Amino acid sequence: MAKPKGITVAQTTAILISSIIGVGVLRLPLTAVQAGDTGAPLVTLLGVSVASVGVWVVAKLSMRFPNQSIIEYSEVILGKWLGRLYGFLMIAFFIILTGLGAREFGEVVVTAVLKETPIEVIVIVMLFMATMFVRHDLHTFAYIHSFYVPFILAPTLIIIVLSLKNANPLYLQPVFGNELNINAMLYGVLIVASLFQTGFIVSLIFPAMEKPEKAMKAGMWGIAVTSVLYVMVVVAILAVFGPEEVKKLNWPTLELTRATSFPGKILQRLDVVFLAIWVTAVFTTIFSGYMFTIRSLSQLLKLRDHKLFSMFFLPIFFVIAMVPENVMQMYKIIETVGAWGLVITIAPIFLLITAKARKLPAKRSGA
C-alpha cells in the first residue's frame, strides 16, 4: 500500500496526546485511589512509565522498519501466519477498545447532561462522525488532532490550576498511601497504563512521518505532555477532594469542574466547559480507534484503500458498545479488556527482541 508522506513532529506528537486523552480521564483519578490511596499520584507516574516503554519501544521498531506499519513488519519478523494472527489480536481488541469507548461516552453523557435522550442515540451520533472522518487520509487525520489538541490541553490545564485555590496537601501524605498493598498498587498501574492504549495508533502513524528517523522525538514529546496532564489532575483531585471522598465518586474529574470557577464568579459551571472539551478528546480518541481498525485490516488483507471498511464497523462497534448491561458492568469489562490488551501491546518488545536476534531489516549488498 502506498504511504503518503509527510506528517511532521508535531503532527505526531498531536496524534499521541489527543489520541490518549479521551474517555478514561474521567475515571482516572478513582482508579489510582482505589489502587494507592494517597499514593495515587505515585500509581499514576508508575502507570504512565509502563505505557512510556511501550511508545518507545514502536518507536524503535519503527526507526528500523521506516517504510513499513507494524502490522507489515510483524509478519516479517514473526513469519507471515504469526505476523497476520498478532495483527488480527491486535484489530480484535481495537474493536473492542472503540466499542466500549463509544459506550463510556454516552454513559457520562446521559447522566451528567440529555438525561432524556436514549444512550443508543448518543453512542450512534459519535460512531458515525468517526465513520465519516475515517474515509479521509492520514494527512487529513493528523491535521484534524493537530487542529484540536490546543483547545484539549489548554482549558483543561486553566482549570486544574484554578482548583487548587481548594487543595490541601495534607491529602497528598504519605506519597505511598495509608496502607501499602503492593498487589493492589500494581493493578492500579496495569489499569493506569491501559488508559495509554489507543497511543498505539502511532504504530501506524511513524511510517507516513517525512522524518522516520524523529520518531523516538515525536513518541517522549506525546507521552511526555499526557503523562504531565495526567498526573496533575490526579494531583489537584486528590488534592482538592481527599481519599475517601474521591473512592466515592463515579466520575471524580467531572466532580472537580464542578467544584471550580473563575475567580469574581466570572463562570461558575466550568463543568459546562470541560464537557465541551472531553466530547473533542473522546471524538478523537474515537476516531485514532476507528482509524487503527480499518487501516490495519486493510494492510492485513493487502488492499489498497481502507475507505471500504469505513461503514462496515459501524454496527459492529454499536453492537459492542451495547453488550454492558450497566455502568459497574461496563467498567469491568473495561478493566479486563485493558488488562488482557496490554499484552498485545506490550507484544512489541518481543518484536524488537526477536528483529536484533535475526538481525532484521537485512541489509542489502552494497547498501
The other form holds:
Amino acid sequence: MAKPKGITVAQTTAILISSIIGVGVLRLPLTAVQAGDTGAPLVTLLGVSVASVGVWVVAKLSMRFPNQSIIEYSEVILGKWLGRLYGFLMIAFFIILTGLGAREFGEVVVTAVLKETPIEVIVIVMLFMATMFVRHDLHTFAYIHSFYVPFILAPTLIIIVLSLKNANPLYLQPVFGNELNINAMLYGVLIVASLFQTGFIVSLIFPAMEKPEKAMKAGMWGIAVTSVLYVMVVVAILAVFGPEEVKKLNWPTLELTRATSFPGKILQRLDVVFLAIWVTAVFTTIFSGYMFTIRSLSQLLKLRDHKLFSMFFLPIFFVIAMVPENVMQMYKIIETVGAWGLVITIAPIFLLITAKARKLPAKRSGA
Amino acid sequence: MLKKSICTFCVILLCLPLLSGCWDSLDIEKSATILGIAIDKVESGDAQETGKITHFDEDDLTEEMIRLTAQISVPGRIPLGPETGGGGGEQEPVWVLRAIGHTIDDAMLNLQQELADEIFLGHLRIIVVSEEIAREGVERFNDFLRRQPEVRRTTWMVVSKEEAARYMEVAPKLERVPGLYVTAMVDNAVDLGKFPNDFAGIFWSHLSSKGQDGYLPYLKIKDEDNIEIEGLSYFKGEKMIGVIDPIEIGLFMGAINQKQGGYGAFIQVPDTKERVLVRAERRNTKTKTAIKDGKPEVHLRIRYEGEIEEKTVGNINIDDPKIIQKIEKQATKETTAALKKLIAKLQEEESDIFGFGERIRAEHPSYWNKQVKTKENWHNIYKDIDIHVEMTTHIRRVGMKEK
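Having seen the form predicted alone, the form predicted together with its partner chain:
Below is the whole assembly, all chains and molecules, this chain first.
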C-alpha cells in the first residue's frame, strides 16, 4: 500500500469534536448540577480544563514521537512489558467505554422513542454500522468525522439559542452554587472530565497527521469547540429548568429539546430533530472507540492491518453493553469506569515526565 | 460451495435487523390520540366502577380516586383546513371517554382497557385539573407526566372552577375541536399580554424551585359553551390555595417583569367624577433585593407605559398635558395601592408566585444558605419581609381623538 497523504489539522479537530460529543451530552447537565447546583457551568468548565490537560499531554508526546502512536511509544518509554501492560489497559478501557456507550444509546432510544423495539436490536445495529466502517483506513475515518461535524454542531447550537427564550438568568446564580460541597464538586469535575475520554482517540490520529508538529493546535481547537458547546448546553439547561428541576430529569438535554419549539409553530417540538443529530453524534463516538480498540490492538500485537479484528469485537462490545440490568445500574457502572479511566487517560503525564527525564526521542528518532 | 452458502446465510442474518423496518410503526388511524385530559375527584358513588386492571386487591391502595376524562381525536374527522361544504358537520371530531383510577396512570390503564387502539399522548395539548383536586395537590400527576416520554413540556395545565370534565365537551364556535380551543385560549392570552407564559414545563420548574411557588390559569365556563379566564390560581408548594382576579394578573405580570401589557383599568380623573380607561402597553420592572438587619428586603421599581383608550361621557377634556400628568399620578397611586394589597395578600397566604425567594437565593447565597435552605423556611420568612413598590406611569397616547 502506498503511503497515503496525512490527515490535516482541520480533520484532526473534527475527529476530536465528533468523538467527544456523544451519549454523554444527554446526562452531562444532570451530573454537573448534582455536583455544583447553580455552579454547574463552573463544574463543567473545570471538568473541561482537566480534560484539556489530558489532550495537551498527548499532543506533547505525539510531537516528541511524531511517527508513533501511544501504544508504540509507551513501550519505548516504559520498557517493553510495562508499556504493553499500559497499552492493554487502555484497550480494555476503550472496549468497556464503547460497549457502555452503545448501551446508554440504546437505553435512551428505547425509553424515549422506540418503545417497542428490543434494546438488543438497537445496540447491535449501531455496533454493526460501526463495524462496517472500521474496516476502512484512517483517511476514510477522518472523512466520515469531518463530514458529520457540521451536522452535529449547527443544529445543537440552534436548539440552544431557541431554548433561551424560556431562560431565567436567576437560575444561573450564584455562580458557585448554593450548597457548595467541595468534595461533591470535585467528584463532579472528574465525572465531567471523564466524558471527554473518547478524545483520547487523537493519540491514534496524531501520528497519521500530515504535519505532526501541528498536533497541539488541532488538539486545543478540538477541546475548545467541544467545551464551548458543553458549557453552553449546561448554561441553557440550567437557565431554562432551574437547578431543582434538572435534578429530577434523567436526560436534561433531551428534555430541553422537548420544551423548545421552533418559532412560528413550524416545529412544535424539537426532540425529533435533536434525536436525529444525536444518533449521528453517538455513531461517531462509538465508531471512534471501535477504531481505537482495533487499531491499538493491532499495533500492540505488531500486526500490519487492523481489519482482522473488526468483526471479532462486535460480540464483545455487545456483551458488555448487555451487562447492566437497568439504567440506574448502568450509570453507576459508567461513573465508576469513567473515574478509573481517568487514571488511564491521565497516565500520559507520567509518560511525558519519564520521556523528558530519559531524553528519549532524541536517541530513537526514526525508530 | 458450502463456504459460499454459509457466507450468504451470514449476510442474510446480519441484514435482518437492518431491513426489518420500523418495529414501532403505529398508523395514525390505529392510535387513540388524546388531545386533552381532565382530572376530577370521584364522587363516592362512582368508586366501584373500576375493574381489577392494575391492582390485585382494592384495599391495598390508599390513594384517593380520581376521574380522568380524555378527549380522543377521531381519525379523519379532525378538519385540516377551513370547512368546505356543510356535509361533515354532523360527525363529532372527538370522542370523550371517562375512566377512574387511584392515580393518573391507573386511570390511563383503565381507559386503555376499554379502548381498542393504543393511547398516544404525543399530541396532548391541555390538562384541566379541577379546583378540588388542585387544592389537594398536583404533584401526584406530575410524576407520571414527567416520566411519560410522549408528553410535551409545552402542554398547558389549567385549573377549572367547576368540574374539569365539562371542558372536554364545551364546543365554542371558533374551534371545531374543543380541547384545542382551551389551548388556543391560554396561548392567545399569553400573546395578548393577559397571562404570563406558563406552560406545564415552566410550572413544574416553579414547583421544584425552592424560592418560588407555581401558578396556573384559572378557567370558568360561561353560558354553557364558552370559557373565560377567571383569574390566576396560586399555589403554596404543590397545593393550590387561592385565586386572584384578572386585573391583578396584570399587576402580577408587572411585578415579575413581563413586558407586554394587556390589561386596562379605569382611572379616576382627579377633581372630577369621570374616569378614563388607561391600558398598559409596556411594563418594565427592576427588582432589587437586599438583606437589612438579617431580613431580606425587596424593592420593585415598575415603569408603566400606557394609552388612554376611552373616557366616560362627560365634560372634562383630556387635551391638556397637565391633566394627563394628573391622570398619570392618579394611575400610579391606584395601581401601587392595588399591587401592595395583592402582595400583602399573597404574603399572608405564603405563596411566593413572584419568585422573590429565587432572587434571594441567587443574589444573597450566604444568607440563603444560613437562614433559608428549604422551601418551608422560605415560606415562613417570606410572610414578613418588606416589599417596597415604586411605580411610575407614562401615558404616551390618547388615540385618534383630540378631546
